[in-house]
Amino acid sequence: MALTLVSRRRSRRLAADAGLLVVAAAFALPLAWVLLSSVDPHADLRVKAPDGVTWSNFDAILTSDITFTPLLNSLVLCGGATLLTVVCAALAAYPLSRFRSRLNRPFLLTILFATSLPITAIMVPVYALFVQVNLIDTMQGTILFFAASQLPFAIWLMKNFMDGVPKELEEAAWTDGASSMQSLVRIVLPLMGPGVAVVTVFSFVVMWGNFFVPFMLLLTPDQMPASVSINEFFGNRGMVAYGQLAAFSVVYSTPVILLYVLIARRLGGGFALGGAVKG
């Protein structure tokens, strides 16, 4: 009996590493891809050792109009959009997390919806309430709406970890005189240091890649993020240049890695109690 059990344990384990392996290829192919394309002169749709290692789909893109430019927009864009997300969650999430009100529920309902609608379904009535409010082709009105369109998902995100910090330290501020405002800024977010970091890593790789808004609200081709100058190296024709565009990728996802790079130690993290709460 004991050896059947053994046995089904171990045949469960092994399908399930077996399902975690697909999973994983499914995501390191596409890796592969990029990064063998991007030093392959000849590079085409299939995985495949490079013919010969070179650069020069590197020094083909690396060039203000294709590069430099389209990443300042996005890293203005993106960056910030995600401050103004972060601080609009953090002020929203404070209350419903702290003060109890009849209203918190249909609240946070109402925020699960607005979570659940597609981007699609409002782009036509916002592009043409940006139009009648002189919104459309502007940097600060795409930030608005990259802030707006993710702050729902962010404020769930922020009460749940609030929700983990101690209301006793916040009382006993209040105590010594602090305002609301004062112990949220110096008591509650640096304890949730790790939620913080993860609504602004989310945030910031949602709007990172997100081709659709900045298409439809921006028309000058200077103001255009990298998300949508990617759409350059698809020619006409079904033309496509793969080893520029795998290049192109690497450079793209970079800022990516080096901001969670940046902050891995906060999400490795916990919440920063030590004690506190103690005697």
Second form
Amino acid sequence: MALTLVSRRRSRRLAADAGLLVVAAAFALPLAWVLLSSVDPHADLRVKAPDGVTWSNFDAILTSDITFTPLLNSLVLCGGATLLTVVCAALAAYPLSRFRSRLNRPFLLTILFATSLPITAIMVPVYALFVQVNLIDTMQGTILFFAASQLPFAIWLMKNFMDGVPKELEEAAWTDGASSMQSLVRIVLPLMGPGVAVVTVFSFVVMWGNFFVPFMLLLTPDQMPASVSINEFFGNRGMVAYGQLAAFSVVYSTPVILLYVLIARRLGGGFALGGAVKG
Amino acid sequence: MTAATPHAAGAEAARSPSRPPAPSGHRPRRTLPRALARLLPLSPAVVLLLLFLAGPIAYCAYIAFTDLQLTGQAHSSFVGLANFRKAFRDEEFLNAVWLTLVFTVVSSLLGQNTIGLALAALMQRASKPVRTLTGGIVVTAWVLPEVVAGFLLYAFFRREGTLDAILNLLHLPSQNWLFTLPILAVSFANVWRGTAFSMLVYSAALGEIPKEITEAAEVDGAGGWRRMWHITLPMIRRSIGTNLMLNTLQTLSVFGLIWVMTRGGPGNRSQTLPLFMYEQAFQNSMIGYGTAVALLLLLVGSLFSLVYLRLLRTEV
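Can I have the other form now, the form predicted together with its partner chain, not the form predicted on its own?
Full assembly next; the chain just shown is listed first.
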């Protein structure tokens, strides 16, 4: 009985491995295309072994027009908005986590409700509104909207992480006369470093990949972040240079993948989404 | 939601022993200024949310009832339900609703949800290296920027792309999938991009099922499918519910992926509601009409969002 159970488990493990590998291969094909094409002098649309390895695709795109300016714009946009999001979320999470109030529950429910609203749907009115208040085509306007759209989820995550910091540590500080701001900055936030890192990285990664918001709210080509400027490879440059498009995709995607690896390692595979979904 | 809240609050106090209500008189009564001071840190977030999220939503509800246009019009006027009446008579709108439904069912309900669950279940049994490799690849697809994912799958599905190369190898007819089956192509693209989320949710949920339970069933001779159906699925039903809601909400707002792959075309054969809304508002300059469509999308989204909240209610 025990033996058959063991052998049954082993064959089941093999079957599971085989199944996973098939799915992994299917998922890997498009990724293989972008990696191989980026170093292929004659890249086209299919996955194939490159005709020799070349850096010419990267050389061609690493100019200020094509790559550096859009990436810098992305950095200013997403960096600024992330900073704003994290500061506002940390401030907002503190009273929600620490003080009992009749407002907490309705507020948190509203926040949770807002996390799942389809932001895409309000972009047309946001555009119309931004035209009227002269925020259209400005970095600061886009940063403010980005921050607001990411805030509900950031507050929710931050509050859950903050709940994990024991209150006793602060109470000692309170008796010593520390204000709540002091205890937030000196005690709570340092203790929840990994939590703050997750909120920061997650917000940044989401904004870095967002296309629709800057596509709608920015007009001047010089201000466009990489998520929008990448479309230039199709529209205005005539023949599509797939090798260059692939090289640009690699350069543009690498930062967020590295950032993700950074927090995924620190927190184990499960990531904070478990926390986000379970509340 | 407002109606449900007081009941929920009362029920919660009775239900959760871990958070008993504060004993009265234990703490000195707070004065009003002090309570306000405590809420002060909330203000930057509240101001941002009111100005840039609640504001646009309210504005959306307003201009959906006007004939606001993009160009050359000094004043817009209130037109009542005209935009909505127009929408329900508009073939293209109904087409977009249908395509959105197909897109959501295929990519979120059947695709991401089912494949995510299958992957999570397989991962529990697989060896560690295979698990890590698969997880890494699937999650990479999810972390990639939306537009990049769009390009990768554009290359995959186009004539002469990777899919056709594979079909050629198998001596099957090849075609430009973006032309023949555009809505399926973008749905598969969304599955490729979004499955990781379901996989992570279900991996966490399956990890919480005590081993003793499944082992007991196994010793009792319950086969894999029966264990899945009678034990595992009922135990993770809450995760299934929340995951379905979040997947659907995410899928409802996909724009960039479809825009990059097909621009909603050919014709309007992959034009889901967000793309239809964009086209009406900007290509046809009818902001009022586009916003009416947006408002409908927002209402559907809110509905799903409320269901999601109810599923989570016990845990807030």
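Note that the rigid core is defined as the largest set of C-alphas that superpose within 1.5 Å between two forms. Residue numbers count along the first chain shown, from 1. Here the structure is a predicted model, which is why all the values come from computation and not from measurement.
The rigid-core alignment places the CA of L31 2 Å or more apart between the two forms. For T254, a C-alpha deviation of 2 angstroms or more is recorded between the two forms after rigid-core alignment.
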